[in-house]
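Next comes just one chain, in structure tokens: the form predicted on its own.
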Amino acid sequence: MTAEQTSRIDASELRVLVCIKRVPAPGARINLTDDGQRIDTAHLGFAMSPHEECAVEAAIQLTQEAGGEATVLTVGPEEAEEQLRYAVSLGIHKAVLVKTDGEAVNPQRTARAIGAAVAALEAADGPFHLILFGNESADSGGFQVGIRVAVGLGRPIVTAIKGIDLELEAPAITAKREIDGGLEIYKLPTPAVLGVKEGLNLPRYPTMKGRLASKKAEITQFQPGESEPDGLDGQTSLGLIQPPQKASNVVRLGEGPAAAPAVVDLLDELGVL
């Protein structure tokens, strides 16, 4: 950016990018394929991670209050368009899919793919003043991708964020992070990267108008470039193991008034009485 661009952010030029991930819907039953190498997705619903829902909401709020545009990006298979269109139905302006073949991609390759896509998007339309990630994904919980992208782009990052304020004149981002007994407050020059935690805000629901518009939205696609070996790309998954199911037994205490003594005894045993 030039010195003139860094002196302030014109509201109409504010650009926010949100990176999301397609993950199994919270609470869904996870089954594995017979070889134990991957998740069986035949009857599985998908969503974006809860932290990322708050990141999407933050991007929409910032651009509604200050102007500009918000873009959502994901690395994943063609089916990940479902999550991109959902974000558009909420109020995101543009959507980008870095298309993969559906196979699991490790954090190093994911971060490189996002970094390359960001570079291409910024070369075409100008810099993103703020890039938002969920603090961690709901499936792997690696806490890595946002940090790796920020380091690769040479931008400051703070994670576990529970508050965001944008100063257009500075330009700067004030980010708040909860700690025991108080808050940590960071002031970052733009462009910056933040890892957002669930609870930052209350994500909205899509309107019917938004859902209809999202069906017609254009999805910009990128192909991830060739992976550069870094000593970590050779890691191999040996397999997935499903934790043992916890058995639960239901004991009927009785029916009608006859069950009252058994209920009283149980409450006494639990220390309630």
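Computed from a predicted model, the values in this text were never measured in an experiment. We call the rigid core whatever largest set of C-alpha positions still superposes within 1.5 Å between the two forms. Numbering follows the first chain given and starts at 1. First, how it differs from the form predicted in complex with its partner chain.
Comparing the forms between the two forms on their rigid core, the Cα displacement of Lys216 stays under 2 Å.
When two forms of a protein are overlaid on their rigid core, residues whose CA moves 2 Å or more are considered shifted, and Arg38 is one of them between the two forms. Ala66 shows a C-alpha shift below 2 Å between the two forms [criterion: core-superposed Cα displacement of 2 Å].
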Given for the second form:
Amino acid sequence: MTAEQTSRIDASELRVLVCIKRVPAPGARINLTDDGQRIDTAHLGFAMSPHEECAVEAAIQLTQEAGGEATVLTVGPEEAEEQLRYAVSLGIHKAVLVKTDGEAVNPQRTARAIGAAVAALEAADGPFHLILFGNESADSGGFQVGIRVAVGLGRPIVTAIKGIDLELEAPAITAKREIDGGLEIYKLPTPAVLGVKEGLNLPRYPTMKGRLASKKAEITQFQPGESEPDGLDGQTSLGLIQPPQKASNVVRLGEGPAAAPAVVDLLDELGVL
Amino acid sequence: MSSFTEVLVVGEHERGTLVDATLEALTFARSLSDEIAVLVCGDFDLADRLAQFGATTVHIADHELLNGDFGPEAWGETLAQLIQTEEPEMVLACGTSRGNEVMAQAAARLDLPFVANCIELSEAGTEITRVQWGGSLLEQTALTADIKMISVSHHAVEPTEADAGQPEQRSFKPDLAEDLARTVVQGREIAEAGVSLATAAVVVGGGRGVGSPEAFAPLEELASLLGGRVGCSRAVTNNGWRPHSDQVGQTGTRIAPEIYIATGISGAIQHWVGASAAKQILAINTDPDANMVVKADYAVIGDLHEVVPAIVDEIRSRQAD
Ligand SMILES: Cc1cc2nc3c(=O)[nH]c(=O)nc-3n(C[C@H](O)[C@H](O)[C@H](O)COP(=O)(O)OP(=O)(O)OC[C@H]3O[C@@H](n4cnc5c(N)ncnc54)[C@H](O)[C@@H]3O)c2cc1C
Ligand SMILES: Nc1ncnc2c1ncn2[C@@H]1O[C@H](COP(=O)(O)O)[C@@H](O)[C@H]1O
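Show the form predicted in complex with its partner chain, please, the one above being the form predicted on its own.
Up next: the whole complex, starting with the chain shown before.
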């Protein structure tokens, strides 16, 4: 358990960590490998989840406004350096890769690997006042890694957050969560953990200078799993399947503005006029 | 039929008002077992409504931290403690924001796996089909843990009634540390009223093809003539042309209008999953091979900057007649 921080956070000492996941960026359709075991990424680019882009943006804004340092961390293959460097090109200060062999890692293992890395990073440089996660990863959408890490660290966590306000004086975080017809407000002591959603902010694009600097950024590496239990945690992925797709039977209403009467006929038929 | 002797369902409620999503979880639970217990966090009487949908036992968790507002840690710890005393074979919630959050909290506390957003279970209850990529892909997973914790994908099940008679009501006193109050809801902001994107009968969507914030004006006009709302793609929100609250898709809003008019949108899979529940889709695009066009029910091939104003004019001229 980390003790709750009661004295003010010195701006220059503010420490924020963001956890991101490298995922394929498919276009109109997700293609699978022949054995159905994974997404065919041969012709795909990679990205982090949109939720995580907003988490990265929040970490940059918080440390730009208040001072301090923002770190990005991922558990993934060597190639995930691409997403770490992207975060650095935007204004994140430090990057950490917890390197795996490229096989998908289940949520429990991912959380343990992150927890172990956090412990090592905090032992070296002091606690993270705030750890940010995406609400869910873009691909597997397990809705749990952040919560598992927070519970493991004994820290408070709230998810689905669309607003963050950090108070340094008597350290506290006001977090807003979207609900039907409005927002719920939470007030967490630090150190705290949040799962955030796209819409929290508008992520910036990298500058040329940022891109260049990120190429040279040093990436700290950890190996996960030295003390991993052998068991499979009671859950094993068996493979992926395409949901049933309906065949195209699109009705062309015409070309250009000349199609307007046919469109309005349709709207009339559907009773929405 | 009954693969499990007992299923424990998380009764999601908002300060004592049952959330309809719970009925989806109860309906799904009935396909797995005849014995359905429900956890209600807080001293709230929801037994009648729960029984209507098949609950045979209601555990009322009574604690001052639970008797007011929602708190993910307090609810998650309560669920974890009930699981430890009851040892149900299956624990189930509806995959709403809160449902998934409370399940993950409890699973983390018990170090059990949790499988979110399931749509189907095998006969023996050990093989599960769940959604990935917000619903554009399905994953099959084997769940062998003794206590199986899953959530049912929201809207995947149509709730049906099945009166179970008078359920047994049991009071349960969880042992909750005071500091769990740190994540209890402290207040609310109410959003301004208006047609919400999620429930609008007509949505006029604009994508990168619209080109600028100003060029949304004709789309706004069309939407208002049809009593609908403007929606957009992520390319649009990323450019700062529209607020994120207008975004349709995997990380935006799921819409379900009578008709979705998608203009200048290519129809990437992450946009499509947010739009596919529309009853009819009309795509307006210069590219006849765009995914949005190919998958739509109706299409107009052309420049949206000409087609949309022409539709507006046509509606106005018919209304004038
Ligand atoms: C994990 C993840 C989650 C995502 N979530 C979402 C989400 O929630 N919502 C979402 O929308 N996207 C989402 N995306 C992004 C998505 O992949 C696409 O990048 C995005 O939807 C593209 O937007 P677009 O169709 O407007 O732009 P483009 O793909 O650039 O398409 C523009 C279209 O406009 C047409 N066009 C151009 N000019 C005209 C004209 N004058 N008249 C008519 N047509 C014209 C073109 O032919 C083209 O089809 C997500 C991506 C990832 C990786
Ligand atoms: N491999 C990973 N490395 C770092 N962070 C991760 C990883 N997987 C998931 N996360 C974080 O946990 C969040 C929730 O993931 P999930 O539980 O898979 O939905 C994501 O949005 C990320 O912030």
